[in-house]
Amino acid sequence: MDVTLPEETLLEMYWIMLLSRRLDERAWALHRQGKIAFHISAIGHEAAQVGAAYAIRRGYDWIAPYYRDLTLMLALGYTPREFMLSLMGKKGDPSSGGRQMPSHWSLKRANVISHSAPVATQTSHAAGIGLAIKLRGEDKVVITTVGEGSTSQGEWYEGVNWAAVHQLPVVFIIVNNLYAISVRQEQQMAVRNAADKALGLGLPGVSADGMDFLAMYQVMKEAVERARSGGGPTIVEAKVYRITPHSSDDDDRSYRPREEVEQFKQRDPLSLARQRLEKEGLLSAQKVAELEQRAKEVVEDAVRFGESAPYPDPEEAAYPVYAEEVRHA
C-alpha cells in the first residue's frame, strides 16, 4: 500500500465504512416503513469521510460538518444508538434532543459544532474557530465539509477568504458528488474542479479520489499537517458519487440517467476498500462475514434502542434553545 498505517487501523476504517453503510440502508428501510420522517444518505461518501477522520486528531481537533457526514461522525465516536435517536426525534439525541432534523450533527465530546439547515454557514463558523485557535497559540486544526453546490453560496467564499487572509488552521473539504440536489456541476460552476476555486482565494486546492479511503487519507493528512504547522488553510475536493437520491424526499430518476448511477456503482467505495484489503491479505471471506454479522447486530440493537426511547417532553421545547438563567458580570 502507498499509505503506511497499522493493520488494525486499516481494519477499523473498513469497519466504520461498513457500519455506516448498513445503518444508512436501514434508515432508508425505516423511512419506507413510515417509522421515520426523513433521511439523507452517506452512501457513496464513506471513503472520503473515513479518510478525513483518520487524518486529524479525533477528540482534539474541531469539526464543522454537513448533513451527509454519517461516516465521519461514526469515526468521531458518534454511536449507532445516537444516530437512531436522531432519526426518530427522540429525547436522548445528542445533536438537539430530538428538536432538529436528522443528520444535523453536533457532538460536544468530539468537538463537533452544531450547524443549521442553510448550507455553507458552517464555513464561517470553522473560520471563526480557526481564528480563535490562532489567537490562543494552539496547535489544533478545524475541518469543515460542504457539498460542491455550497461553494456557490456567499458564506462559503467569506469563510474561506477570511481563513486565507489570516492563514488560519482550517481544511475546507468540498465533497463533490456531481449534483447539488438536481443541478449538475457544470450548470453551477465554470471550473472543471471545485478545488480550482482556491486559485482566486489565495490558498492551495487539491482534488482527491474520494472513492478511495487511502487516497483521501493521504491528501487530508498533508493538508492537516500544513494547517497544524502554521502553513494556513487548504481546499480539499473529494470526488465522489451520490449513489442514492439526494434525500428521502427526492426522486433522482427525474434528473439523472440510470446508466450513470449503475456505472458509478462499479466504484462503490465500500467494495473498493474490501477488495484492497483482501488483496493485501488483511481481509478474508470469513472475516468479512463476521464483520457483516457484527454490523447486523449493532444496527438491530440501535433500532430497538431508538424505538423504545421516549420523545422529548413538551415542556422541553424551549430548552436548551434558550438559557434558563443569564448571569451578567
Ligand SMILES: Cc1ncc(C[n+]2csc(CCOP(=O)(O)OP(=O)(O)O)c2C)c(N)n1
The other form holds:
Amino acid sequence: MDVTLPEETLLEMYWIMLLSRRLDERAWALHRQGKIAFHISAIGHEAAQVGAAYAIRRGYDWIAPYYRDLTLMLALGYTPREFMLSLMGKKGDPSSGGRQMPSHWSLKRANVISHSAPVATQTSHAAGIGLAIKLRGEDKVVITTVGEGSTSQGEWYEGVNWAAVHQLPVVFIIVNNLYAISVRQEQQMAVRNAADKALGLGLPGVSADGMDFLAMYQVMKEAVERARSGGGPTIVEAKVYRITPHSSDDDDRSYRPREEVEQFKQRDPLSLARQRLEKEGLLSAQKVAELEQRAKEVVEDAVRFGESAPYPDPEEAAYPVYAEEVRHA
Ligand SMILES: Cc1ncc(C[n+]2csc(CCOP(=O)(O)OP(=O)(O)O)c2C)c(N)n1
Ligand SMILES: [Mg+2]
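Swap state to the form predicted in complex with the named molecule from the form predicted on its own:
And the full complex, kicking off with our chain again.
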C-alpha cells in the first residue's frame, strides 16, 4: 500500500485509537458499576474512524456522524473529559448539556452537526450541507457515517440520491459491522457489499478493510479529493466487526456464536495497527507501555472530572427544547 504519512501522524493515529479503546472499556465498567445509564461502543471500529478523520481537513470540513463514532470524535478534538460529561449526563456535555443519550454527538467547534436518534436522518442532513457548500462555491466536504443496517432506511436512499443528482461534495460512509443489533447483513440486503448499492444510485462505491487504518485512510483520501474537486459523492463501505454487543443493554449471546466473535478478534484493529507500526520500527514494547500508561492517566482524569462535575439545573430542563416565551393557553 502506498501511504506516505509522516511518522508523527501515524503515531498520533495510533494514540487516538488506543485512547478510544481504553475510554470505551472504562465506559463498560462504569455501566456495570451502575454509574452511567447507557453505553454504545466503538470497539472494533477504531481503525475505520481514525482513517476517515485523517482524510479530511479537520475543523474545516463538515461531519454528520452516528453513535458509534467515538474514535472519529476524539480525532476531531472531542476530549475524554467531554465524553465522560456526556456519559454521566452532566451539565458541561457539549452535545446537549446532558439531555441527549450519550454518543449522540455534536461539537460546534469541530463542525460536527447535532445528531438525532432515528437512524439515517443524518444522511439527508449531510446532503443538505453539501448543497449549501455547492451553492456558496466553497471547497469544503461533508462526511457522514451510518451503519449497514441503516442503509435500509428510505431516508438514506433519498439523501444519497439527492447528493448524486446534484453532484454534491459528500462522502457517504457505510460502517458494515455485519449486524444491526441482532439482524445480520444477509437478512437486511441482497447485495454482497453494502457499497454495491452505489451502482443503482449512479455513484462510485468502494469497500475498504475497515480493520486496517491505513487501508481506510487511502480509500477515504481518494473519495474526499473527488468530492473537493467537484467530482461528486462516493459511497465508502468500511468492513469492520462489532466486537462488543450492540449496546450496554444488549446480550449478543442470543444471536451470534462466540466462535465468530473470537475469530474476528484475531483481526482486532488496535492490535493490527500496533503490529504494523512495530514492523515499521515506529513502535517498541517500551513505547507501547508508555502510551498505555498515558491513556490510563487520561482516562482516570476524565472519570474524576466527570464525577465531580455538576448536573444540569432542574430549572433548565426544558431549555433549549422549548422557547422560554411559550405560554400555555
Ligand atoms: C429509524 C430507527 N429505527 C430503529 C432504531 C433503533 N435502532 C437503533 S440502532 C439500530 C441498529 C442499527 O444498525 P446499523 O445501522 O447496522 O448500525 P450499528 O449499530 O451496527 O453500527 C436500530 C435498529 C432507530 N434508532 N431508528
Ligand atoms: Mg451494523
